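Quick heads-up: it's one chain on its own, the form predicted alone, in structure tokens.
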Amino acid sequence: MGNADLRQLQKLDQASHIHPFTNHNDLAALGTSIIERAEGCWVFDSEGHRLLDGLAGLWCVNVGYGRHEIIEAVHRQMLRLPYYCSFFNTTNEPAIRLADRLSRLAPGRLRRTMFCGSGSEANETAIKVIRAWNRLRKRPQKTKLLSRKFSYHGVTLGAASLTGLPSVTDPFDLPLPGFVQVPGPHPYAANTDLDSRAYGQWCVEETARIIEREGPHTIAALFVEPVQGAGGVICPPTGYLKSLRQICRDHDILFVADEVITGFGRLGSWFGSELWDLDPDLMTLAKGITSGYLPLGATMLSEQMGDELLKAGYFAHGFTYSSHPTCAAAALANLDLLEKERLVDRVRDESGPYFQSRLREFSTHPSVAEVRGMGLIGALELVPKAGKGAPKPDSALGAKAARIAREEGVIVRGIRDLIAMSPPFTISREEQGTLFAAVRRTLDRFHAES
């Protein structure tokens, strides 16, 4: 692309396009980066830069870019039936086959699936399903929803109200009434002297106290990411999730596993719920279900809950693009690749352990205060030369380091005072070496400039 064409596109973008999760003052000053093409673990921008995508798009391009198997499946489906709805006693073959496949892949009692277009919609669907189910059971007072500090569940009204990040809630006067926040197991941010296991136990105990304060009879569900992704790659301490799950059982509170990021192999298991034996009542999915090739989300329900909802008759929820045949075809091809190439096993046995060992080499770097991660997801908490202060929601250390990393040829995500990484499952050891060499250069420059 020529310089004149690039400047024209940037001008058009600035005049007409509102970017999600973007500081538009910075965008106006720096100009838009336009990604033109991608292959494997690499993306190429309009200025001729080749960048290693250390974030897999947005935690989602699990099988890497340019997979012809998915592209061809989408093409075939578009030629045959590009779209039809699943309203009014009608659906399509790819949606049927995908729902069946998920029922066989999913952990525990999860057997019924409702499709949508995103993780936000999947969680919004879960909220409505939970309310409808309790109404059928003549428990209309069970409406309150619990979620955790540093959680991310989406940006629609209900999903954003679940989200425990002030940057997502405060500008929109959220959360709505009936959403209750409990502590997230993040001892670093809490500035506590407790180790991770002891702090996790305190979080469980505080959650129990909040439930008693609110009244268990008023609480419908707890939403939990097995690993809190966009909140900062917060991994659960030993025993924490098991105890949290038991509290829900003890108080007749539904347990919702938000596996939008962790589903489909990122932790080295098909679902994070399997790693901690969570047996969720509902599970929400997106991202890795199609590896981001097309938008698709899903809300899975236990067989009992699904049967009770369906026996009630007319179910007035869904979207124009629910069960979209082309998106379902992409998902089926994506799942074929994950299984055929044993990519989930590869994350568990090879690329994940190697990634974690390389990530932890930065634990002694003067700009790194803490290293977190598991499988193919990780984060580095950053500190300036002056040392660690109390984490602040408006801090920009992560964004600064992410900009440096891009100059060094890799894409990472800046969140508060940290950078996060989650590369495609197909990343080779050599490419991991490229990623971590660039991260080291980034940290060295960050330290020198901070």
Ligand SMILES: Cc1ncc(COP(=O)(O)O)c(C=O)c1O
Given for the second form:
Amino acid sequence: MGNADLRQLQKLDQASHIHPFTNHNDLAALGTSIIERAEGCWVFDSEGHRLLDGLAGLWCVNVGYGRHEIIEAVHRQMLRLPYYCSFFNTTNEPAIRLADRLSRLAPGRLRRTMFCGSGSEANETAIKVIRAWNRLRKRPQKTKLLSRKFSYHGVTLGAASLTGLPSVTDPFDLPLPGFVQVPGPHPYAANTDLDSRAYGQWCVEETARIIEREGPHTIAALFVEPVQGAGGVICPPTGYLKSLRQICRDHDILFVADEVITGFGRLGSWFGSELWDLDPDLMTLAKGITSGYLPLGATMLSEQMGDELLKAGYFAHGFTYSSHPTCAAAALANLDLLEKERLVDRVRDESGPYFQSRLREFSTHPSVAEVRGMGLIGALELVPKAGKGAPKPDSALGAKAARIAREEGVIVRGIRDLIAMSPPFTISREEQGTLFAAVRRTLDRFHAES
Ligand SMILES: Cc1ncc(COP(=O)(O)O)c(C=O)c1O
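Next, give the form predicted in complex with this ligand, keeping in mind that what was shown is the form predicted alone.
Once more the chain from above appears, this time first in line as the rest of the complex follows.
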């Protein structure tokens, strides 16, 4: 693209396009970056930069870019039936096959799937399913929803109300009534003297106290990301998830696993729920279900819950794009690739352990306060100027480091004072070498500049 065309596009963008999760003052000052194409783990922008995508788009392009198997499946489906709705006793073959396949892949009792267009919609659907189900069971007072500090469940009114990040809730006067927050197992942010396991135990005890305070008979469900992603790659301390799950059983509170990031292999198992034996009552999915090639979300329920809900008759929920045939075709082709190339096993046995060992090499870097991660997801907490543990009101060291990383040729995500990474599952050792060499240059520059 010529410079004049690029400037013209950037002007059009500024005049008419509102970007998601963007500070538009910064955008106006720094200019828009336009990604033109992508291949494998690499994206190419309109200024001629080739960037290693260390975040797989937005934690989603798990099979990498340019996969002809998905593109051709989508093309074939578009020619045959690009769209038809699933309302009114109608559906399409890819949606049927995908629901069936998920019921065989999913952990524990999860057998029934309702499709939608995104992770937020999947959580919004879960909220409505839970409300409808408790009404059917004649427990209309059981409506409150628990979620954890630092959780991210999306941006629609219910999903944002679940989200434990003030930047997502406060500007919109959320959460709505009936959403109750419990602690997230993040000792680093709590600045506590307890070690990770002890802090996890404290979180469980505090959650139990909050449940008693609110009254267990008023609480419908707890939403949990097995590893909290957008909140800063927070991995559960030993024993924590097991105890949390048990508290829900003890108090007849539904356990919802939000596997929008962790589903389909990022932790080295098909679902994070399997790693901690969570046996969720509901599970929400998106992102890796199509590797981001087309938008698709899913809410899975146990057979029993599905039966009770559907026997009641008309279920007035669903979207124009629920069970979209082309999105379902993309998901089926994506699952074929994951299986054929054994990508989930490879995350577990090869790329994941290598990624974690390379990540942990930074634990002695003077700019790194903590290293976290599992499988192919990880984060580095950056040391603020005033030193580790100093108060950090509005600091955005992560954004600064992510900008430097981009100059060094890689895309990572800046969150608060950390950088997060979650590359495609197809990343080679050599590409991991490129990623981590660029991260080291980034940290060295960051250290020199701070
Ligand atoms: C765990 C989790 N849940 C839900 C969502 C919301 O998904 P979407 O952006 O597709 O609405 C995200 C998105 O990052 C997520 O990470």
